[in-house]
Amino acid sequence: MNVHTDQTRGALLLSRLENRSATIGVVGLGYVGLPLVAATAHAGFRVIGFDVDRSKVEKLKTGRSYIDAVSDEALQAIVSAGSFMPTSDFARFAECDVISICVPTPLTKQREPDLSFVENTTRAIAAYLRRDQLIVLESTTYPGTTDEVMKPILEAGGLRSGRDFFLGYSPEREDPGSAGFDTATIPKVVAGDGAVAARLVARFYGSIVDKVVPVSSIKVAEVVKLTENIFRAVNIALVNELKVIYAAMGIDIWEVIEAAKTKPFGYMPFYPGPGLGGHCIPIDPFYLTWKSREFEVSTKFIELAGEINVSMPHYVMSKLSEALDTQLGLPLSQASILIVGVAYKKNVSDVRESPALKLIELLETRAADIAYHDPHVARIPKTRKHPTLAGKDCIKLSRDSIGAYDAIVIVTDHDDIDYGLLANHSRLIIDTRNAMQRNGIVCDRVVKA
């Protein structure tokens, strides 16, 4: 008889997976949830995207795409298909079969995790839920979290996991800004509560991607994706100090990496930079060492890299003040800084935790007076640890606006910047990325930091 049942649960809905008929919700319409979207209604399902933020909701019903990975012309290609439908009506969670949470799990001021957006979604998901539906969780966080704080919030009305709906993990693996990669090439980890909620969760993401990757259990696939990004934090923050390092005996850290990873085998090149930023790397880390509080086991590597990533813009800002003297004879309370790149990485529109703001907020408590410049942002959009600088506005490069400040800083490398300009008309350049080098440019009046 357990047989049989164990056969027959969650047929109806892996039916309706195999011919595409399964109605799939996505919650959280940002930079892991429209991209999801896109390829979800690409792979033949009618998807309903959830959002809290009317005015992201209406942008998304005309066609207007705030994503760097979804092109306008894209997703007004789902939408007129009506195969996409964007809506803050949490009502319509009844109408899906699968819902995939991709909400921001953020820290709080004491590096806590802060999983508000989960637990709220999660609420809201349960007002609704019934029998045959799958709940997928893609947000970044401690192992334990769909089990422990997740399944007890859904079963709160009656219905179990496993038995009446079926609840997965699968950590989002967005790479913004990738040219190689996409959502639905990039492999997806998958793991259900119980064997037919792995089944399940593996073929609704088969359906979408090129390849899944089971694991044995939700809270494997909850560390894999720490995993991922501490080995990241980890390696950034060993060449950001031996930058430092280096820097101090006059040895070139670029020249030193360039040479290093000739090495065929047992080399791997990280590059160093002013400081972390995104909305994994981060933070990631500091969901594992909280959590390993609870079991008594100290975290004092991770801990450490954090430590000296988060120090980086404090040491641009010294080598900006040491060139400025040096070379200038001025100091940096009488300078006017111009930043390139707020964006926290090359090529991308996403300001979030990039070390450009933190910088900007230390150089303007020495009274500097700072403006940026940054292709992909034209104004600097409201955050949580910066709220002050939201609404300043990128300026224009020219001759004359790079010849107005005392010295540039370049913190995002973006392709679409004019080196050559900036070269040719700044009286002096902060080059935390190694962007003049890079683009064959030459010129005595840059400093590496």
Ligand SMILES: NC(=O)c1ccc[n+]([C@@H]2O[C@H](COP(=O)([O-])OP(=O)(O)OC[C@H]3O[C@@H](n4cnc5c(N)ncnc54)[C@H](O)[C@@H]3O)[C@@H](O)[C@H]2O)c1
Contents of the next structure:
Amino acid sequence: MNVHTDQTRGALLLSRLENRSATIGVVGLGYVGLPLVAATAHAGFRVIGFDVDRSKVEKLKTGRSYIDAVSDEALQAIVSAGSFMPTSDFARFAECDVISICVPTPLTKQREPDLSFVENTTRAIAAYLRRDQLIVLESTTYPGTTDEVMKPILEAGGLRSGRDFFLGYSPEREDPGSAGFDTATIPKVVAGDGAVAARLVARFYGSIVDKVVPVSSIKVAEVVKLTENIFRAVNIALVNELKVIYAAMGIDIWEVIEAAKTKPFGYMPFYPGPGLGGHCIPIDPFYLTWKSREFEVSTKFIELAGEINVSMPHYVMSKLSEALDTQLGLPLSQASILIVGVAYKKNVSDVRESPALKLIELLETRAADIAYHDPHVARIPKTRKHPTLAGKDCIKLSRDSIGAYDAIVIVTDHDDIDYGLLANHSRLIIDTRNAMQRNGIVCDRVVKA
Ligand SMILES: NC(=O)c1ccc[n+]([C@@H]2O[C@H](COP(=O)([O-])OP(=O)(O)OC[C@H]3O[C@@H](n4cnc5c(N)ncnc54)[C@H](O)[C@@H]3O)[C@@H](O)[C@H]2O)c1
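Switching forms now, from the form predicted alone to the form predicted together with the named molecule, please provide the structure.
Starting with the chain above, the whole complex follows.
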């Protein structure tokens, strides 16, 4: 017989969270999971980190981090103190009071949500689910995932959400490469399936981050994350479209934005570029467009933004081709090109969905000779979308190596690139980030794209 009332339900877990005796499981030790582990251990909890990738687990056990946001020193401190135990042994789910899921949510080849990672993880947790556990999804996904996909899997063994175990959702917000924020200082949106779960999720994250933002339902929390990323995708598309329009009119978009952003209200600057990258902005909006079909509502704005952003590498290639022709009298098919920056954004090493990879692939089909330099990416790793580029090595920047190329294309404006060296020894620079001007370099061989 279940003797819990709404008051006593979850009380044991609540007190374990309050006195830090709860054991926390984090599933998926990647860009989101590993910083969460560090913040959770820092808050005084014992953390078990789960990953199917045994090579990652072995690295972590020896205190070697592969994520920029978590230093080797910080990792070694929590591993040697015994507050972080990385493992691939899913039987240890049974030891956890809270399990936070941070596994990938990519798109399939047909650009539909691929929930296989979430489903596999949920099934693995279900095998060890016990009373009073709190399971929280952090992966970005469409509204309904936690309730319609995860909950039935977890409840299949007979335990009930809100009565026997607790279920929640709390999206991750990250600004990779930015020194201004970390997991603990970014407010965290939280929601639970029922009042007790909501209280537990808020309490758990409240002990790790400075501020939690409770919302009324899991579906609201799921779409908060999508809303934030769709907002970015749409605004970046808008400014990319304006870039193309203004370029045709001989107007520099960068100068326009600098002036527009002096308006103290009603305007927020977004910057154009070579296209979208990373695990989030190019992917997340399509989780919503997919789910919207079920409700027969159209998502024209989101789809249009996607089309514009996806077209940007093609636009950059056309500007490059035109500049090679007009300035050097050289067809693209005979040109050698150096791509500067292959990470999807400045000061990070992540190349997932990077527009640089798309651009390299486009240029290679034109038979141009292509190399790249990126101080954060020594070798292009295997990616789902661009497997043929895996293993390509970074070349060093030097007077001679720069001079050996007909054109340089700045795709990612990392801080630690010697832009002066590029300006002094190149024949032509295509700059997709306004990096030269922002670094105070005046050079008449720069074409913005
Ligand atoms: N990277 C970001 O900046 C960011 C920001 C906000 C939200 N997100 C979201 O967070 C989620 C995770 O993204 P990420 O960038 O950390 O991904 P990631 O690829 O860096 O890490 C995911 C990890 O999960 C592991 N994994 C996969 N399947 C597993 C399983 N069944 N069991 C255990 N481990 C498994 C992988 O080996 C990998 O180490 C995604 O939904 C993403 O959209 C990412």
